[in-house]
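The data below hold one chain only, encoded as structure tokens and taken in the form predicted alone.
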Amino acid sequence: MTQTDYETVIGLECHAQLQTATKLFCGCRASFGAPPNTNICPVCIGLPGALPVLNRRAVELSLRAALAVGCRVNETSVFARKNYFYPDLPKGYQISQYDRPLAEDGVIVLELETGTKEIRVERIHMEEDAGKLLHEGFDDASSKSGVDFNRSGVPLIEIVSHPDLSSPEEATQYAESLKEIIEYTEASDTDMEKGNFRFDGNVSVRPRGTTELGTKVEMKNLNSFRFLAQALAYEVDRQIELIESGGRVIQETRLYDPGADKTVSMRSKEEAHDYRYFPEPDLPPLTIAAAQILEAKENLPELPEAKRERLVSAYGLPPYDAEVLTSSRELANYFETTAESSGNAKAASNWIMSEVLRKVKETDATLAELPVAPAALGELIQLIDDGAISGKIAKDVFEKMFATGDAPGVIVKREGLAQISDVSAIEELARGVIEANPDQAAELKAGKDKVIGWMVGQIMKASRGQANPQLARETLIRLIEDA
């Protein structure tokens, strides 16, 4: 058998950190980047006698995320203790949800080349995060490890898909779509660099055409789409090669090593009974009234797919532009503000997709950190549309806006960059170009239009890019014809 004789089966478990000020069961700050072990208290480090109190805001955000992916919210859900030992789990168990989760039966729709495909969301449950292990100096005798409990108790939702994904590419697209939706709800900022959105992947292969699932292997703690795709692709190849060589896939947890581009065994895969789940005795069942669920559903923000459709219908954008501009909520808002302030949605789209996103990539900054605000970019587009500056000059102005933070009108006035639209001034420039280039002028006179672009370029060069290009072209043709 060859690789094409096998089918890939993938399910994803995605963890999103909720945007709460405090942790899930205590009043400690849930902020990122604090000095190690400063955002801790008896509850989140598991001291005897400390009792958890559920964070209401975490429930509200979890509810919003569940509704956004079309889940059925259970009016009663139950917290459970998931028992296992790990150095960064101070209580010896994690408070999670097991057989009675917050929500179930959602769906994410993927747009594939072959058409649409629905990926079922099995469940969404709430849980607390563990701490973080820190390792130093493993190349010498001074090696040491430490644990930072700041993250212990931070609120998470885990979104578990059914094994409906058939390739690493589908899994990556599903994760990207899910990230977009969760970010739009503002339940989580989904900042992957901070670990606020990460994935575990369950992978198996089976002979094509069969229905029985193969032995699954779990890929843990993937925090980028690129690593997700690479890890899954490697694991699929590894399992097929193992089976083809007469080996047997064992159920285990593996980690992805990006440097070596391979997966390595971490531990044998636990089953649910290994965790000895039982209801959390210190927390009552979570009850959410039907009225609260309805209110949360009615107050959902506009989600990515709806926003894409609106950008196409309301602003007349091509679907490709709408797809790019809605890739994040922040980018979509930046576009809409620019489009409204400029009155030219397509120009706003073009500038953002080319110049603004180029600056984001070059500087590794967020849109909020850019010195060019959307209203200022709208003003720049207005200056072009009003004929005050040329498109070429506008790019120079944009660079100066980025460097100084000044408004475009201020820069144009200060540096004398206004477009030359005075007919007599353009005529003077055109006559100079004709006199300096008699051969090209003769070709144009003889009807060889290909040279006109070059001659207009000479006018633009002589005017330092400030001549109105359309007026320059018209003036040049008129002078040649009258000669």
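Positions refer to the first chain, counted from 1. All figures in this text were calculated on a predicted structure; none of them were measured in a lab. Just so we're on the same page, rigid core means the largest C-alpha set that superposes within 1.5 Å between forms. First, how it differs from the form predicted together with the partner chain.
- Once both forms are fitted on their core, a CA shift of 2 Å or more is seen for R431 between the two forms.
- Comparing the forms between the two forms on their rigid core, the Cα displacement of R414 stays under 2 Å.
- A442 is among the residues whose C-alpha shifts by 2 Å or more between the two forms once the rigid core is aligned.
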Given for the second form:
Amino acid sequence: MTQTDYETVIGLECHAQLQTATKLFCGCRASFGAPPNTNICPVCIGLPGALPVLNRRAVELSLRAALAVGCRVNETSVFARKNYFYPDLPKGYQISQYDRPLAEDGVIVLELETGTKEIRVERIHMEEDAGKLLHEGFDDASSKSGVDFNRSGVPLIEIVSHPDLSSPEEATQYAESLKEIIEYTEASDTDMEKGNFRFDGNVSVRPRGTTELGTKVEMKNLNSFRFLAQALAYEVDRQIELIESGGRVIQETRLYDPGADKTVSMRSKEEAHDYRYFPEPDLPPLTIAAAQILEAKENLPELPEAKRERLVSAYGLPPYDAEVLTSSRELANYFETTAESSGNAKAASNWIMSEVLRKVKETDATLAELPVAPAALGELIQLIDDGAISGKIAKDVFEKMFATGDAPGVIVKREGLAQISDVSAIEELARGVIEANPDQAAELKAGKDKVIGWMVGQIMKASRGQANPQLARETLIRLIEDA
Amino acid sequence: MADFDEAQVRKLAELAHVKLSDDESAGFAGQLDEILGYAERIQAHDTDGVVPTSHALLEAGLEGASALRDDEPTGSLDREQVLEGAPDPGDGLFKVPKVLP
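Switch from the form predicted alone, shown above, to the form predicted together with the partner chain and output its structure.
First the chain shown before, then all remaining chains and molecules of the complex.
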């Protein structure tokens, strides 16, 4: 058999850190970047006698995320202990949810080239994060690891898909789509670089046409979309080659090494995976009233798909523009403010997709950090539409807005960049160009239209780009005809 | 009987990081078998229509929804004080034998 005789089966598990001020079961701050072991207390380092109390905000945010991916929320869910030993797990168990998770049966719709495909979400459950192991940055790092428990107890939701994904590309698209939706709900900031949104993948292959699932391998450390795609593609190839050469896939956990672009075995699952779950005796079952679920549903923010449709219908944008502009809620808001203050949605979209996103990329800044606020960009577009400046000059003004943070009107006035639309001023410029270039003027008079573009260019040059090009052209023709 | 054998005791001991001698394994197998046999007798009873006592707090009238706390920071422990109790503190960290990353 060849590669195409196999089909790929992928399921993704996503861990999203909830945007709370404090941890899931204690009042320690959940903030990122504090000095090691400064946000810890008896609850999150597992001191004897300490008792967990659930964070109300974490429940609200989890509920929002669950509803956004179309899950049915269980009115009663149960916390459970997942027992295993690892140095980053101070209690010897992680508080998670097992047989009665917060929510079940959601769906994410992917737009594929072959049409739409529904990827089922099996469940969403709440759990606490583990601590962080450090392997370098201290003198005895060659013989020891260090544990920082600041992250221990930070609230997470785990979003588990069914194995409905048929290729690494589909898996990546699902991951991007999920990130977009969760970011819109503001349940998590979905910052992948900080590890606030990360994926594990379950991968197996089987001969095309068969229904029995192949032995799956769990992939860890898929913490960027690029790594996710690369690691899954590598693993699919590895499994097919293994089977083709007469080998057998064993159930194990593999870690993706982006440097070497390969996956390496972490541990065989058979021993390590007996977690002996049992209900957490220190926490009562979580009950969420039907009224609260209904209220959360009504208060859900507009989700990416609905926003895309609205940008097309309300602003008349092409679907491509709507797709780009809704890639984050922040960008969509930036667009809507610019569109409203300029009164020209398409121009706003063009400016944002070209100039603004270029600046974001160049400076590695967030939109909120850009010195050009959307209202200021709107004002710039208005100046163009009013004929006060030319489109070419506007690009320079934008650069200056970016450099100084000044309003476009202020820059245009200060630098004398206003477009020259005064007929007598343009006439003077045009006369100058005609006198300086008698040969071309004669050609034009003789009906050779080819030179007109060049002559208008000379007027633009003489005006340092400030002449109204349409007016310059009209004036030039009039003067030549009158001569 | 529940048929709890020594092999299962050894498996559990391994998962729980508990070291047992052969004698202890055999002894615990017998005792655990007895305990589980008792549990089996309880499970054999018909509990249809009996409301489950899912949690002692609920029985005390404390609903799950009200057993929540507000998302307000309440302060953390002093790091030096915490690390005093650690077997091998250093660089503000709990040092442990090298774990392969």
